[in-house]
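Just one chain follows, in the form predicted on its own, and it is written as structure tokens.
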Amino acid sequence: MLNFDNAATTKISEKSLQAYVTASETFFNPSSLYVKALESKKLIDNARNYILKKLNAKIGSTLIFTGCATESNNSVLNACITRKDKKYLISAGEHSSVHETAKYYNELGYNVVFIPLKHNGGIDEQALYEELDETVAFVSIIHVSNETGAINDIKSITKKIKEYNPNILVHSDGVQAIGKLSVNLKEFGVDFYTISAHKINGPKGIGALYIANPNKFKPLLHGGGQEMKLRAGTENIPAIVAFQSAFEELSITDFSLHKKAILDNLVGDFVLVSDENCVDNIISVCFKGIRSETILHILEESDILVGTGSACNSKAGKNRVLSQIVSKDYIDGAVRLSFGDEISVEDCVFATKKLTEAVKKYTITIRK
């Protein structure tokens, strides 16, 4: 089975799985005061400090563990969208956990402005800067598009926003960036940064949120005061330890030859959305005259798994991001190829040839 849908999720690594199993034996509640419980708490603190160091977090910042990246993103918007006399700028290319939350607040009467996208799915920086004024309180920009792989220059964008007004809070969803790009949060200057374990060969059910200044954050979940009173709920120790393990295995792989192999073998009537300013391991292409679901099932018969866009939007019936940048003649044939270390260049050649064969055969049949 060739998995070209790694942007949806990744297989948990053997090391991360073993870390999860081993940590499951440490079942004591870390909020208790006896020695075994303190040992549990130490595992959490060790993981927190390790990840913060890997991300080169600034002094005084912290990281809270959440149930998923969706919770992290919801927590940020809940903490920052608080006044109806302020303006909140949200990239139109955000993951649904940001977009739908921002849309919800907009429907409640908050001044939420969605910033349009460029042709590759990245944010239109000029449109963003034109919206900056004295009322802007918060900006959210995805680091790497989960739909197209477009890279937003978070360091440069944050710098310009902070130069305009250092009090504007900036959040970035970094779920698709970790392990694909170098992430240096001290240099980025963001106030919040979201990460997730199951996108980097860790377990599902565990995410985290970087918070540069805890005083500028209010918890979404209230209760027993866990996570420095920033996220209530008994911590998922095995998943947290496995998250650290996944970070320990992280390395940035050069997928440029993989991407070239795919692009060199693509034929037919299609629009390539992912350009040179996108990560190499996510390729979005839209074919004319065939539905993406048809392509998906044809390739599945050859043991090749591809995506039709974000898994979180696959049941929505319409691709919100691609519909902004691709004409309606091609949007129904959107295919997302995303891969990890287990995929070789040869696999990319094979899968792409199967893809184009399927498209060619189906569209010819339809014409007849």
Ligand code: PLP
Contents of the next structure:
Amino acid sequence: MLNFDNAATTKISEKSLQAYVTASETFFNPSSLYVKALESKKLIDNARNYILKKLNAKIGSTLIFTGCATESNNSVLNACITRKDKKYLISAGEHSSVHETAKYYNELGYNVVFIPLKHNGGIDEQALYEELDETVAFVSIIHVSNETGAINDIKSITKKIKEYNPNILVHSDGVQAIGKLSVNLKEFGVDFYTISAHKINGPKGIGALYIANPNKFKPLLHGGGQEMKLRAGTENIPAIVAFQSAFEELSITDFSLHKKAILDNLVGDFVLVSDENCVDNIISVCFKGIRSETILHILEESDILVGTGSACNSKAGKNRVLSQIVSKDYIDGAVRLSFGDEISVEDCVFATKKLTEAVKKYTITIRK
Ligand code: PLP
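What would you give as the form predicted together with ligand PLP, now that the form predicted on its own is on the page?
Whole complex next, starting from this chain.
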């Protein structure tokens, strides 16, 4: 099987799985006071410190473990969208866990402004800066788009926002950036950064949230005071330890030849959304005259798995992000090819040839 849907999720690595199994034997509740429990607590703190170091976190910052990146994103918006006399700027290219939460707050009467995208799915920076005024309290910008692979320059954008007003809180969803780009949170200057284990060959059901200044955060989950009173709920130790293990294995692979192999072999009437300002492991392309599902199922017959835009959007109907970028003639033929280390350049050539065959065979030409 050739998995070209790596942005949806990744296979847990052997090492991370083993770490999960071993840590499952440490079943003690880390909030208890006996020695075994304290050892469990130590596993959590070790993982926290390891990940903070790997992300070059700022001194005084912390990281809380959550049930998933969706929870991390919901937590940030819950902590930051608090006043009706303030303005909240959200990129229109956010993952639905930010977008839908922002829409929810908007419906409750908070002033949420969605900032439009450029043609590759990155935020329109000019439009963002034009919205800055004394009422802005919070900005959320995805680091790498899960739909198109577009990279937002979080360091430079955060610098400009903080130069305008250092009190504006900045969040970035880094779920698709980890392991693809180098992440230095101290340099980025962000207040919050979201990550998820299952996108980096770790287990599902575990995410984390970097918090630069814990005093500027309030918990979404209240209860037993776990995670420094910032996220209640008994900690998922096996998943946390396996998350650390996935981080230990991370290395940034150069996928430029993979992307070139795909682009060189693509034919048909299509719009390439993912330009050179996108990560090389996510390629979004929209064909005219053929539906995504048709392509997906034909490729599946050859054991090639692809995405039709983001998996999280596939049940929500029209692709919200892509429909801002490509015209309606192309939107129904959106295919996302995303891959990891197990895919070779030859696999990319093979999959693209199969994709091309499917497009040639099943494209319907509409005569006007
Ligand atoms: N943010 C981005 C950019 C994603 O790609 C995803 C997953 O698709 C999420 C957040 C949600 O992650 P999780 O599945 O851990 O809730």
